[in-house]
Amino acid sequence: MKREPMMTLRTRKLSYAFGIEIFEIDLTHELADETVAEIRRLWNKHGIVLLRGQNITPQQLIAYSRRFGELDLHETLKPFRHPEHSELFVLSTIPVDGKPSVSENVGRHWHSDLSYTLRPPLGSIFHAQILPEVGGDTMFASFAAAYDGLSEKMKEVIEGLDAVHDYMGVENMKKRDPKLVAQLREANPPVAQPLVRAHNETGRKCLYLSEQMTKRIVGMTERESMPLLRMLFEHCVDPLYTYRHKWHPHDIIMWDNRSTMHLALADFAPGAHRYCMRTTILGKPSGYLAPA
């Protein structure tokens, strides 16, 4: 693969509390090691980035999503796996055999990829391939910005904080086959993650917690935990530290699941087709599996 040399990356800003456009990015090609650093040094700046118009085979995403980090080979998630590619999540739309997609409804809730298991991801590299006529969005929310727009008295309330989250607690699980929830539930059992996180790589403090997912605080029973975690997360998607993104085909969007988390709209039609790939390079060890 031909490497291109260092570039001065032109861009344009998303939101107006995080996310960047880079433009003129051209992922057929190997990048210089010296863009892949800026690059890099943006996402952490601003939690997302946007690459548009990346036509490239699933090797390439691989191959790019490498130069960020190990990555995932999705063992606790093996029914969503790429035949092919172990390293590539599937999300589609598309009936198998005739029969549902298992990633049909996957992601229509707010969370952080991973966040239930014991070493989350840095972060997600997702690509874009089939579309819907209109809808398919998916809608980004920081949080960093939401953690700094917390009062002083409230940050020294929620520091030192853990909370359980429970992949068991998503929503759809009801609508999936039986054996399938078992088998993700075996997998998967509760951990406890803080309730506030330092990003380990730019010091900035973030906010951790999930719409469905986050059951309780540790110590506390779920009624009690539930008045300051609704709070938390209604905070966390005020518009103000929100993005909406309106896909084309052949965007690639990286979101840092260290300081944002997304939600997978269902505003398409019925019989409409998703199709998308997404690589997830691992973070850091963090949390413990929750107490009964």
Given for the second form:
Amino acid sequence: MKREPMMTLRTRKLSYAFGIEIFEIDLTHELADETVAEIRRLWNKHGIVLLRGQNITPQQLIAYSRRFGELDLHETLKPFRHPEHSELFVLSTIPVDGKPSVSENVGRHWHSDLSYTLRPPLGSIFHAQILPEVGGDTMFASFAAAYDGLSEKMKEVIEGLDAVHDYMGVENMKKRDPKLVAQLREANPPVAQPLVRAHNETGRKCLYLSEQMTKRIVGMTERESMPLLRMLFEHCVDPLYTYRHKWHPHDIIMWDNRSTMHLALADFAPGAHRYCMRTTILGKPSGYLAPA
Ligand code: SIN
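Mind pulling up the form predicted in complex with ligand SIN next to the form predicted on its own we just looked at?
Time for the whole complex; same chain goes first.
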């Protein structure tokens, strides 16, 4: 592959609170180390990075993603893996052999990827390929901006609390094949994570919770926990801290799972085809197996 020389990156903001588009990046060429370092700096600072018009192969997506760290092979999410590349998590609504795709309902709740694991990813790199005629949008929210928007008193209240993340809390689990659900349960026990985490590269404090998987604070009952968790969740999805992305084919969004969460909207016609794939870049170990 031809190596591209270092370039000054032209950018535009995606929303008030976070997100940036970087222009004139071509991932069909291997980027210079300095360019990758600058993308990483912008990604850390802005939480999500949009690169449009990337008509790349699965191998090129994997090679680009590796520049940012070790890739998850999705061992605990095997049913969703690309058949030839374990590094790729496939998000598809296209039936296979006349049966609904296993991933047709994936991501239909606000979450940060794999927060229910002991090595949650630092980020994910998502490549849109086939899209419905209208819709198929993804929403993003900034945990970092939402944390900054809390009162000092509330920051004191939540500092040092851990919350339980349980993959089985996802409502769409009820629509899935019971055999698949049993397999996912076995591979993904509930995990406790700090409710506030300092981003390990920027030091910026970020909330860390999800809409359906975070149901309890360690040491509290569900009834005691839920009002606080619900308030924090609603605070995070205040429009002030969100961005809605309308995908074009070949868009890439790199999202930082430490400082943002996202939601795949079901805003398209039933049966419409949407086919995307993403890589998941492993982060630092975080959390512990949740006490009963
Ligand atoms: C996800 O990775 O959570 C899915 C996002 C999407 O399909 O828009």
